[in-house]
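Read the single chain below, which is given as structure tokens and is the form predicted on its own.
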Amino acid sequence: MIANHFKFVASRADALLSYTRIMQRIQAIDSHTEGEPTRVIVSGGPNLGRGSLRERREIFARDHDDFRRMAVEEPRGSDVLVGAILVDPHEEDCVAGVIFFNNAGVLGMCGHGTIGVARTLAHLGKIKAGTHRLDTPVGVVEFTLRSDDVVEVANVPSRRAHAGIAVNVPGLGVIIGDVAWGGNWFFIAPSPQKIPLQLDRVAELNAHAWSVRGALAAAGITGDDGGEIDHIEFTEPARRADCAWRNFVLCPGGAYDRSPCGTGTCAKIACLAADGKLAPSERVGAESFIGTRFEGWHSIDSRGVVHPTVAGRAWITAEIELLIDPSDPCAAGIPKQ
């Protein structure tokens, strides 16, 4: 009886060992930036070649969408989670390369995600306090990790493409706002019907932002490069004394940004600079929908181009290993309708 028991245990152990050998394992580190989560894939990601980050983003989007879905969608993730894959940089003076993505697809740039990546690199011992360069699909982004763990991100050049654009939104009437680039395309407007930007109104705000996005597309309103306006930013006066505005940002996949939105803050700064309401080097606070804060400022070069910087904090929340079982029908995430 005892001998048979040990044989059974041994056979179960052999089966378990064989089973674990076929599991794909992906190492990741989770963090949140002023409330907005980021999952950084540090090993086990797909081979994207050695081309530019823009080229590698295209390969990732074309050939590895199952990996994207696996990493950030249910059952391992959620609609609000933003993913980032660390890769070797194409530009030699960069500390790393990164491709951002979410539940809707790949992203060009992500401000809160860059802050999360910076804290992750520090957590891994890859960087220390100081200024570093990060290779992204929209260009090299410089960031400074301060000794107090605040990360300053010198974002890509930002601009307001269109001021005071009027769009007729079914059920809401005419909404007037600005179209601006901060690494993603934004439509920035006051909160429709003066709905307060607070948690108990989130269902209305989400619905209205989707309606605005649909109306922009139907009217053929795009960024000045023809890019889709896939971020909608509603604003109201700040509730914090150290901020100039409070925002609600709807992201491409339908989730709202818990942070003040890094690229959205840069887009807003570009609008304020264009209106002469924010002087170069003047610091301004941006308050999120949940009350957290980013700080931003800008410089203007000899061509009149706005170069914004956004600063905020991130906290490491988990070191995790994602497991992919080939027999799992939801291995690549639960399909969206």
Ligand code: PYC
Contents of the next structure:
Amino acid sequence: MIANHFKFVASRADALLSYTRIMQRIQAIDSHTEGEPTRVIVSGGPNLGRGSLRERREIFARDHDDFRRMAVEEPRGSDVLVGAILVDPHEEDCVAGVIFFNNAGVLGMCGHGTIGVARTLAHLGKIKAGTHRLDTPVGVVEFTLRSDDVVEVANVPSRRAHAGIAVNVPGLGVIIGDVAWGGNWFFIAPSPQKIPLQLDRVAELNAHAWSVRGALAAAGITGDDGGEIDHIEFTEPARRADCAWRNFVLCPGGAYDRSPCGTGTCAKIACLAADGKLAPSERVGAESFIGTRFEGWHSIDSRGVVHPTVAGRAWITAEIELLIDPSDPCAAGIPKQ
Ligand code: PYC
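Please move on to the form predicted in complex with pyrrole-2-carboxylate (PYC), as the form predicted on its own is already shown.
So here's everything in the complex, that chain up top.
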């Protein structure tokens, strides 16, 4: 009996050992920023060369889509997860380079993701409280890690491209909203049919936001650079006393943002600034669909350009090793139609 047991243990150990040899191992740190998750790939990611972050993002999108899917999609991730590959920076003085991605593809800028990356760099002991520069495909982004663990992200210049655009949405009628840039293109409007922005209405909100996105595309309504409007933001008055509005943001891959959406908060700030409803340096709270909060403010330069800052907190949730077994039929995620 005892001999048999050892034989069994030995053969399992052999099997595990041979497994260990063929597994590809990728180190990652998971966090969430006011509810919205980020998975930072710390090592084991693809070699993207030493070019600019924009060039490296192209290489990642062109040659490493399996890696993107493996890192954020089921069975290792979910539709809501945003991934971030940490790489050496190309620009001088940057603490790191980063490429964001999700279940729909690669991203330009991601506010909650930048806050998650900042907390991850601190967790890894790579930064201390202070102001740091991050190299991204849309340029260098500065962030400040405060001693109270809040991260302030000086986002890309933001603008309202079109005010009061009317779009006829099948089944919903005419919806009027603003088209604004905050690092992604947003259509910002009140919730159609006055559906309250709360969790028990999420299915309707998701469906309405998809319909609005489709109607915008069908009507040829884009950002002022022709960019696709792939984020839909519904707003209503805040429920928290320390916020000015509450939002629901549908992301490109079909998941809603659990945080108040960093780039969406900046797009909204650009609209408020354009309407003269928010003064430079005035702080404003944005409440997410799940009740968490970002704070934002802006400055305006001599050319009238709005420079928003968004601040929020992130928490580390896991230090993990993703394993890829070549025999796994779902190694690159669950196939999608
Ligand atoms: O925080 O900017 C953001 C963001 C975009 C998509 C998900 N989060």
